[in-house]
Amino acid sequence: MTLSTRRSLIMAFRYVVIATGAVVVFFPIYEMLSTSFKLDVDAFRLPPQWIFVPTFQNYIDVLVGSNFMRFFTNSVLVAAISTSLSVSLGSLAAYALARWHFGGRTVSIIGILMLKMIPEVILAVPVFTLFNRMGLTSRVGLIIVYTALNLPFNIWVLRTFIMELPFELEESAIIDGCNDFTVFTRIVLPLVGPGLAVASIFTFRIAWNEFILSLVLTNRFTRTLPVAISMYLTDTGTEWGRITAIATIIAVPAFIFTFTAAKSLIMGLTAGAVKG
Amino acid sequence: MSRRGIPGRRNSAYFFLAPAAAVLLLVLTFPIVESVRLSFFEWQLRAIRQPPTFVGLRNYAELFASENFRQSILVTIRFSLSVVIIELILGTVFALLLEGDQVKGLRFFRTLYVLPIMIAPVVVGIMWRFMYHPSYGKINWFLSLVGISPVGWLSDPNMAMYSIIIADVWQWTPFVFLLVLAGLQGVPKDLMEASVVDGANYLQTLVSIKLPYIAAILGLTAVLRLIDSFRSLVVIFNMTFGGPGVSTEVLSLHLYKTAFTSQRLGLASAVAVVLLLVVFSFSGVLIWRAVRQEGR
């Protein structure tokens, strides 16, 4: 076998093994979405249909039946204001803990560190019974929830991206006489433009994903997509046209954020890791 | 870079620091101290509105007595120590098989393999649950195709385990293969380019050059992927509920039903107590990594 046949069949081989792998991650989405827009009776099928007329049935059901619209909205809510809050929050703290060497700052970092790690599940005992004293069932309580919870990325995230920074724009804007919260208006926030996609896009997927708190700390009005379409499931056990309809309208910002900032999500998912 | 070095300025970091502060103090510490407290006191959650009575180690006792406490230790064991090994070995071989500038659509590629990470972890759940169907499931389907007789993927004690490594093997390879890349792309290319020269060939490259460069980030990520894999449970909750009988009731689940099924507050906040410590421990090597590389 000349050089050149051995390279090319290795070159074959990978391309089959990344082909297979391809194949693999993206059949339980195809199956979502496929099954999403078939009548039930085609669904359960077997051997499958690949070739089938869409029919948008599932969609019509689920949008106009039930409280869907209740509960998109509750997850739009929260999702949208829990994720300015705490990209707000965090890089009001980023820049602190980025630019200041202060009393407690690295008990702060360690802090920050360990409440990353915490488990969701672990809040659900003493929130829940916090919030039930305060007779809190409704939308804010998850919003603080979602805020504190997605904190510490955010301020880890935002200030390596501070660090960053070329410290002397900063020194010449306090020379023009800018305070540190101009400073921090006008030249920081304005550059770390890249680091707040990466924080907001992690923050809103949480937040739009996130069950367990939301299955604890929500009612029959209040309840987030993620739950509700859980409830689906045990309430009507065979209905998979319309379950994987709602799954497909939880996952199109996945599909959003996936096809249009990749770059960004990659930098979030290896921050923690290549570098800080 | 510290402001510390410019004279006559009042330090405003405080001041920057103290909404998130007191955000984190109060809807996250608290709530664990509370916990803490709550550990060693008997509430039911069918008598919420009466005070907890105080029991002392009680609840600790009990914990380590109960059979099912033990079984889903051994479950959680069992479960992540797999997914860990399983998603090092694959995302390293497929971070391997991707590298370079060879491969065309390498971008194509990497994108499509962050979409499990990014799909909720509800719908990652439910979507197996409908592909392990028994009758109208596409596996048995397609398993049938070689074969191989219907396997009750989420009924028989013996498999649910299987299936539910399966699922995480799935949702989490991509995120090990997209770190171990981001580490084989910092080896230097002189260093790749030399030993061409010196007539190394690919294993030789690979267990010498390759492996050793990425051997930091491989450490890493396996412990990011087990303290990531102690606290993955909505997906096992949508599958399987922790069934049949506690197959697959990883500590976790084991806390949300101790709280929210059998309704014991008190003794759920020491599982949640006894879980914390389990990823303390483990998170204290990146801690200490992230502490010692402030200090340089």
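Only the largest set of C-alpha atoms that superpose within 1.5 Å between the two forms is called the rigid core. Positions refer to the first chain, counted from 1. Please read these numbers as outputs of a predicted model, since none were measured by experiment. Compared with the form predicted on its own:
- Taking 2 Å as the criterion, residue 56 counts as shifted between these two forms: its C-alpha moves by at least this amount when the rigid core is aligned.
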The other form holds:
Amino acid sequence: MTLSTRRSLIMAFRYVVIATGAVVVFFPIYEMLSTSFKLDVDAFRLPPQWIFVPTFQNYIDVLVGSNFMRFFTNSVLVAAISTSLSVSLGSLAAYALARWHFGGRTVSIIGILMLKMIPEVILAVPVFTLFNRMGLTSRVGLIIVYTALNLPFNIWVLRTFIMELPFELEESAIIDGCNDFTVFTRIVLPLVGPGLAVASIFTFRIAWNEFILSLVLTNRFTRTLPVAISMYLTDTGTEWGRITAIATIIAVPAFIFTFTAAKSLIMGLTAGAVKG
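And the form predicted on its own, for comparison with the form predicted together with the partner chain?
Below: the lone chain, stripped of partners and molecules.
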């Protein structure tokens, strides 16, 4: 076997692996989209019906007959406000942990990391008990919980970005008369823009898609879109057409938000990977 033939076989094998991986990854998305355009009788067919007449009835039922705009507004408010608060507070804490030296700093850093390891499902009952007594089983309570849960991730991500910045830039600003807050807002934040994009994207997606805590902290007026999906699990059966329709609608803003900031996201994820 010649060298060129061997290289061709290796390239062909790579393409097969990539194509197989793409099919595995995108098949659930295709299945969700196709089911959202099927009638109930087609969605339950076995074997699955791959060729069918598409219908928009599921989307019409979701958008018109289920208080969709109320749930959508709740999701947008909760995700946007909690993301803004969590990233803002996380950047302040990250700057302090990256630049200031104080007693217990190492313990604080390790403790913040350990907080991220706590599964959300464990917090459902105690959080509901506490917030129910405080009267915070509403969007405000959900915003507080999402802000707190995403803080450890944001602090660790932004601290890494801040530590990559040359400290001489901040020293020069301090010599010119800037205080710590001015240095943070006018020098540090603009330079860690990719890090802010990474933190914002992941925080928004978590808050947008979270189900367990939203289920226990909301009612029929304040529930978010992921909780609204459970309305289609009825006593008479599972309405897969409407479930996949609302799931598709939920996925669209997350895709748009991610791909809009894709450049900053890639820069943020690869920052510090190459030295020289």
